[in-house]
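Single chain ahead, by itself, as structure tokens, in the form predicted alone.
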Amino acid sequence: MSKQQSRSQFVTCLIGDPVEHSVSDFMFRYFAKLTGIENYNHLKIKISKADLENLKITMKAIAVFGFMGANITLPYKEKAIKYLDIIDKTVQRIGAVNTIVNKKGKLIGYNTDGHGAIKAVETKLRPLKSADRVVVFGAGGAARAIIGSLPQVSHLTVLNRPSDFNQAEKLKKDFIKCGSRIETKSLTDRNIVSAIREADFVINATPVGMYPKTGASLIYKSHFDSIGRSRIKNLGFFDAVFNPFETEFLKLAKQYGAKTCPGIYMMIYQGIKAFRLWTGKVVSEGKVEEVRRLLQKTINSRYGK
């Protein structure tokens, strides 16, 4: 390959474990097509959780190989920060990174996840109000991004597994400094029912229900039976998981009359912002449903039963 050909290549990547379930390669290549970029490639790079030294090596490789940038997914949204040269104020506040831009060998960290999630919720469900009460399942990188991007709400409850309760307490401590009022509770049946009963929005920010374990959910029919259909039908449910297109979490909420928003919209909105950071090109938000249809078809054909 000549030097001229090499310079004309646009290469970005997804870094995480797992990455097999992702359709981000289809999405970003389609963004390139929409914006007239040729020779664009988006790679999926699995870095085993078993050896975190590999994450450090991979981050260095982004600069060495001249990649335009990267998306960071589970479980590295928090761990990758220490390998960056610069982080923007959003990453500083949230404590998680999902988008990296390689600028002349310097790695700059951003977080577009929160923007994507809130845009999805407000576009597909309804705008958030100061009187709203929000329940978030999970306290990892996705939860941090979503909580850090929420407008001021009346009350925020974080439900996390008892084994990871220290993670939730750290999140609470970090966001209290930013003026957020957060209540943390263990993920028990009683707490799930009481929190959802008082909520306006319920958000799953964990990987539970993600391919290949598509039958898993943090909420069950017994929880909703205890809460009652008349209450649930007034709630909005959002799941950060994008594969499958509709998780068990969302299917059950829909059965009880709730409005739901799949995580594919978060993926698309965060992707539009990340793509602009990498390339300077703007994907029109008028193309979101077109992109959603493409990705939904891809997910169903690749991973559907």
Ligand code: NAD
The other form holds:
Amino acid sequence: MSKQQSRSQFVTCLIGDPVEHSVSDFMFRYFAKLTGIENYNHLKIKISKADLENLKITMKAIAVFGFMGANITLPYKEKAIKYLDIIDKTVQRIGAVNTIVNKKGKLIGYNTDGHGAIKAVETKLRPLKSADRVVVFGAGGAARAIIGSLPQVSHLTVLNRPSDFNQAEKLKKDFIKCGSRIETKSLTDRNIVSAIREADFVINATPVGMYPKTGASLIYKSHFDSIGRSRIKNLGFFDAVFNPFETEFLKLAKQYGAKTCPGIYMMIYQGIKAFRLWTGKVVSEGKVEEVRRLLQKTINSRYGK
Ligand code: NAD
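Having seen the form predicted alone, can you show the form predicted in complex with the ligand?
Now the complete complex, all chains and molecules, led by this one.
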């Protein structure tokens, strides 16, 4: 098998656990169609959390089988870094990899998630300003990507569940070195209310609300009732979760008059960047709504809505 796939066949993959809920295979095949690439395939490779040795083997296989590259999803965005040959500055800054390019058998790691999230927020909500106050739920790979890609804001609060609080402290330590002002708080009802009361943007970067547990949400009506509609309606809410298309978190925010942005936009913008890194082909941003409609239809038909 050659080190680089013959260009009559283009293969990329998604590595993670779970991967079943992802619609990125559909998205990348559509990108290939839009950019005139034939014989393109995007595989889903599930590596059980109990089988970490298989992550190493799969990373090696990307190079050996000549895949063009891979997307890495949870829970391997940090663990996969040690198997890279070259680490781009986005991975250095964020501490997580989500896109791997196979360049003549050498694996180069990038992070396109942060770019995708900020582009989604700024396109669908509004541009971020230096006076903005941002609240992020979660301190894992997605939170690190978003925080590591935020422009300078006036205040950043990270709320994480007590059982993973060390993760939030590590995030704070890493990003304070980069000059960001970060406050970390435990994810309690009281802290949720006080943080949202002071915020301009609220971001969910946890898997809460993700398929199949689509009824779950970190915020409830009681939180919003104690903050008040007049405050909520001026805020922007973004959820990194892309399946379902509209999470309970976003539905509730919308009911209280807030502007909302679903995670599918983060996936599309990160995907456009990853696809360009793999293939050199540019998917026009003018196609984003068309891709969003197709993905939303796919999610609804595959996962029954
Ligand atoms: P991760 O496992 O690295 O981190 C998850 C974080 O959520 C951790 O801080 C953890 O403490 C917290 N968390 C997990 N379960 C929780 C719960 N029940 N209550 C409170 N906090 C909880 O995962 P990640 O890679 O950061 O992904 C988070 C979510 O973002 C996933 O749903 C993932 O699919 C989504 N995501 C979407 C995109 C996109 O393109 N839209 C990209 C990356 C990640």
